[in-house]
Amino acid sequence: MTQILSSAPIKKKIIKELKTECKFLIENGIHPYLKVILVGNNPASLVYTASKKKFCEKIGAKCDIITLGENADQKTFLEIITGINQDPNVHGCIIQLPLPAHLSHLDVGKLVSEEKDVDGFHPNNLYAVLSNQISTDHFVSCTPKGIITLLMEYNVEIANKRVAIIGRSMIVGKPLACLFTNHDATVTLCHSKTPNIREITKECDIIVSAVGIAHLIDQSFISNKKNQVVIDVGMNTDTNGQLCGDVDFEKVKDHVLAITPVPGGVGPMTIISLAQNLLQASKNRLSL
């Protein structure tokens, strides 16, 4: 029988751990805090943010929601993040993507300070990811993070296996290569420049996908040896409006061995890692 990866044993195992080590900082003179910057109206990013100050509060970390309009100008929005960046009752700052079109230039990964980058998207954190030099001073972006946390508590190996990635961002495709790398895997990097993806993904032990297609993953791209594992990334509302991932769960499920829903497998295993790396940040300020 396929084995579905749910997060939400991990999730309750998790956040009573979370829960202690956030009382321990609170009764040490640090109560974790979390700033998220918004800009504008997007449904997805409204959800994202609520879901993330939701978790930080019930773990008893502080989360505020910093709300600007969809045409804030540059000046203002850089000057909160400065404010942040500085402010030593903060440890812990994200900027929800995607941002509006006349701000998208901006090199995010370089505005919010390396110590309070919890995003793991600081080029000195991704370095870190891709030098396999990963200290309690890093933080791994968020949604690799909780991929490879996922797979563990489940005992998926991943020493010596060979695994697909379908997508490149800086967000999940690449930083993910480099922790699956790191932990001795064989990666093949796939993106919409590759010829034969499904003769790669039918090749391969694990598979992720994380490229924002509803359903784009079928039983074509999966061998017929039920021996795999696929991990959905994908967060897409299907043609009924509801929520689905890239791949088709009902076509796909009974032909592999493991496979994560949507929602209930990536989704939230991406708030738990962002909750873990606010608390380290946290916890590096009392060495301060």
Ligand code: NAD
Second form
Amino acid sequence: MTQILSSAPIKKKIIKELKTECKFLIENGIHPYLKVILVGNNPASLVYTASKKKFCEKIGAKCDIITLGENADQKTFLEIITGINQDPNVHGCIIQLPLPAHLSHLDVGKLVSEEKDVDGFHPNNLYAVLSNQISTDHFVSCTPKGIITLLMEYNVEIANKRVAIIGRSMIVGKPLACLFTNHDATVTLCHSKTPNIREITKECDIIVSAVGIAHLIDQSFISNKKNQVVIDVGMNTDTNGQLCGDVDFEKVKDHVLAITPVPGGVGPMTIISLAQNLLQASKNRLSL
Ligand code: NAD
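Can you now output the form predicted in complex with this ligand? The one shown was the form predicted alone.
Full complex below, order starting with the chain above.
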């Protein structure tokens, strides 16, 4: 029987832990506080930012979404971030991507100060991942961190496994390749220019798809030995307007050992990681 790697039981357990931790911080004078900067009204971004706020509030943290118009000027945008970086009462800040075209040239990873960079995009946080020297002062990108948490919670072995990741973005594929490597897996990072991806994925124990094409991964990517674990990062819309992943779940599920669903797989793990990072950033203030 294929194991469905649902995030639901993990979410339940981790929410309990996060609520306790948040209560402890509040009792010690630190009320975890996240600021989310949203520029424009991209429908998906509106949904994602609302979910982040809801989750923070569920665990007892504060979260404000600062919404700027689609044409917000660069000066205002940068001033808001500087204000957040300097505000001792704010512990985490994220800039919701994508930014409108006129701001997309900005090096977003360097804007939020590293100690408030709960998205894990700052060069120093990325370097900690790259060099496998992650301490409590560092934040790991939320989706890659969430994927590793999910696999560990389900006792999926990572060490000595062959992993194929499809997608080489800075927010998913590249940091995830480092994390798997840090856990002693052997990783092949595939992308749009990789020839014969199916030959690679068929040979791997774990396949991660982070591409953004609905139902791209079908049975032709799978070994059919029922021994592979498939992680679907994709958040796409199908022809009926429904949320779906990169993996054709119905066609693939009976041919693998384990698979994440969409929705209810990687997406919630990303928000859990964000909340964990926020509480860590808040806890780091205790020792100051
Ligand atoms: P991106 O657009 O930055 O990168 C896509 C990657 O896919 C690129 O590296 C590209 O080379 C590769 N690619 C494109 N077409 C390909 C093909 N035909 N074959 C192989 N590789 C191909 O995307 P991203 O920001 O990493 O996001 C990828 C997907 O993951 C999107 O659907 C996004 O919505 C989703 N996402 C989900 C979460 C979550 O929490 N579940 C978080 C981040 C991103």
